[in-house]
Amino acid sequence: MNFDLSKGGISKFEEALSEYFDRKALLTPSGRVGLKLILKAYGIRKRDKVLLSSFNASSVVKVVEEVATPVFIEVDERTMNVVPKDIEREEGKALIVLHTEGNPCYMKKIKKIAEEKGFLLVEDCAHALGSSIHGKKTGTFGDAAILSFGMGKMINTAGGGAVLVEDESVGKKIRKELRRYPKPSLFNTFFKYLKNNAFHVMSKRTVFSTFVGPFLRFGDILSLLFEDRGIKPMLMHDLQGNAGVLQLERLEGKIEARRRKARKIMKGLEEFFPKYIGKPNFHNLCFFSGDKEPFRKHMLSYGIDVQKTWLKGYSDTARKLSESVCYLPIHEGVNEEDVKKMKEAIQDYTGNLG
């Protein structure tokens, strides 16, 4: 992350995102806040039913519960995404589709269903910045979309998010509501940067294998630091906006590198990985472990950091996924030697499953 304090970072990032998606983009304190603003701007109320994926982040479910009545849609065990035919069976005011871990949903089918049923269609692209399907970017099919720029996201500005809207009048409503949120101080933003960089250092190969990895065998203690618990949502700082502009310029190259690594790891082991459709960004390379904890400990013994999914299951299929899915590291710090070692470790693990 760069440390550019020049003014105008917020407007520059909004303009860059608007050009990238060809939709109006507004920066928000977080993706969760963005989702709440979208639902309210479209007049969704507590009695209204909002359909969403049954394999989802608990924070998203909480937002929907605050505003409306959630209705969970079954997911496909291979794509991890909502099943279009199950959407057809439901009634409601809105549909939120999650492109799970960057794997695009079948948006042509879903958009057609939404139009026929009269649903407000919102795309949750917190994982899917840079993914595409049917020749279009995720985030450009629905009436609105949300993005997230927290740690571990495709663009990491140490927090913050954005909404994409097609209707200018909705954008004006959201802009008005955003004025209610406080502006962050430079000190507050700098603290976020320090926290972000601490994770970056911990993920370095030598530091992780020597100091961090051994402690993680006793529990995923670091995950507690990812959430800003009890902190009031704030607008983004120009510093974060400038960082976002720079990262957006480099996004396509970053995604292509992830795709190359993912293909190498998955080759010959496809049954243990999701069915990826369209052009996923591989926000996380998901592995179906069967049982998360033994797999995680196995990979840690090789010095490889594997994260357990933080998505929760709200249906039978989704609960099975929440007990099985793990994330393999394919970020920029992973080199060819790491990919080779990861593949060997997975082959060793899967060879013992039978």
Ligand SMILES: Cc1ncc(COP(=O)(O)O)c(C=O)c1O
Second form
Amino acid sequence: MNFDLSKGGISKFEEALSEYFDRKALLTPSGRVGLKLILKAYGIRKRDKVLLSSFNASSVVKVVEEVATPVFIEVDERTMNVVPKDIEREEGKALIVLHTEGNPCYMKKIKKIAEEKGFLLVEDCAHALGSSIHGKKTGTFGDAAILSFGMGKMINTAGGGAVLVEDESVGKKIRKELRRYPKPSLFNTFFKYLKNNAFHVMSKRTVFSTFVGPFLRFGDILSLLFEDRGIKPMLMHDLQGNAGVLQLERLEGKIEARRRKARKIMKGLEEFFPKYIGKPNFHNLCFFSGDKEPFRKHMLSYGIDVQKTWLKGYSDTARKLSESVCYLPIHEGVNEEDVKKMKEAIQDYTGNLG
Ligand SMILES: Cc1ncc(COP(=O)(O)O)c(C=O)c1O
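Could you drop in the structure for the form predicted together with the named molecule? We only have the form predicted alone so far.
Let us now look at the entire complex, which starts with that chain.
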């Protein structure tokens, strides 16, 4: 995130997103708030059934529980995404599809089912900014979509999100609702920004190997430190909007670099990785470890910080995924040598598994 306080950051970022997706984009305090606003704008009420992926973020499930009645759809163990056939069997008002960790869902099939069943189709693109399938960007298939700009997302503006809407009148309704949210002070935004940058400093090679990595053996202190607990949702600040514009300009290059690293790591080890379809952004490169903790310890012994998935399982297959999926680091701070070392460490681990 660069530090650019010039005015108009919010509208510039909204315009840039609208152009990128060719859809109306509105910035929201977070992805969660965006989802709530979409469901409300479409008149979804508590007794309405809303279908969603059973391998999901607990924060999303919480929103759906608050607004409607969730119905969990089984996921495929290889793509981690909802199984279209299982959607066909259900009734409900809306369907929220998650492009899990940036891996696109089969949207042609899903859109057809949604149309036949009369579901409102919402795409959860919190992970999938920059992914595409059938030559079209994820986020542009449904009636609406959400994006998230929190820590660890493809665009990180230290919090915030966006909704993409096809119907401009829905956009107007959401815009009106957004006026109820407070504007953040510069101090408040600056604090978020500091926290965000502290995380980046901690992930620098020397800082991580000396001060952070050794302590991670005792527990996941980072997620304890950086989880946003009970923070009141506020609109985004121009500072965040300006940062978003810059990051959107660099998005394609960032994704290409991730794709190259992911391909190298996965080569010859495909059975331990998801079946990636379309053009995923590799928001996280997922690894099926079988059991997260021993794999994480093994990788730490090579100096590699592997994150355990924080997605939760709400079905049998999803619970298994939740126990197994780990995220391999392929961000900008990871160089060719790290990729080689990571591959060796995985080969060593999977060899022992075999
Ligand atoms: C799949 C998914 N959807 C939605 C969200 C919510 O995004 P936000 O944190 O911006 O509310 C998250 C958060 O990480 C997520 O993982």
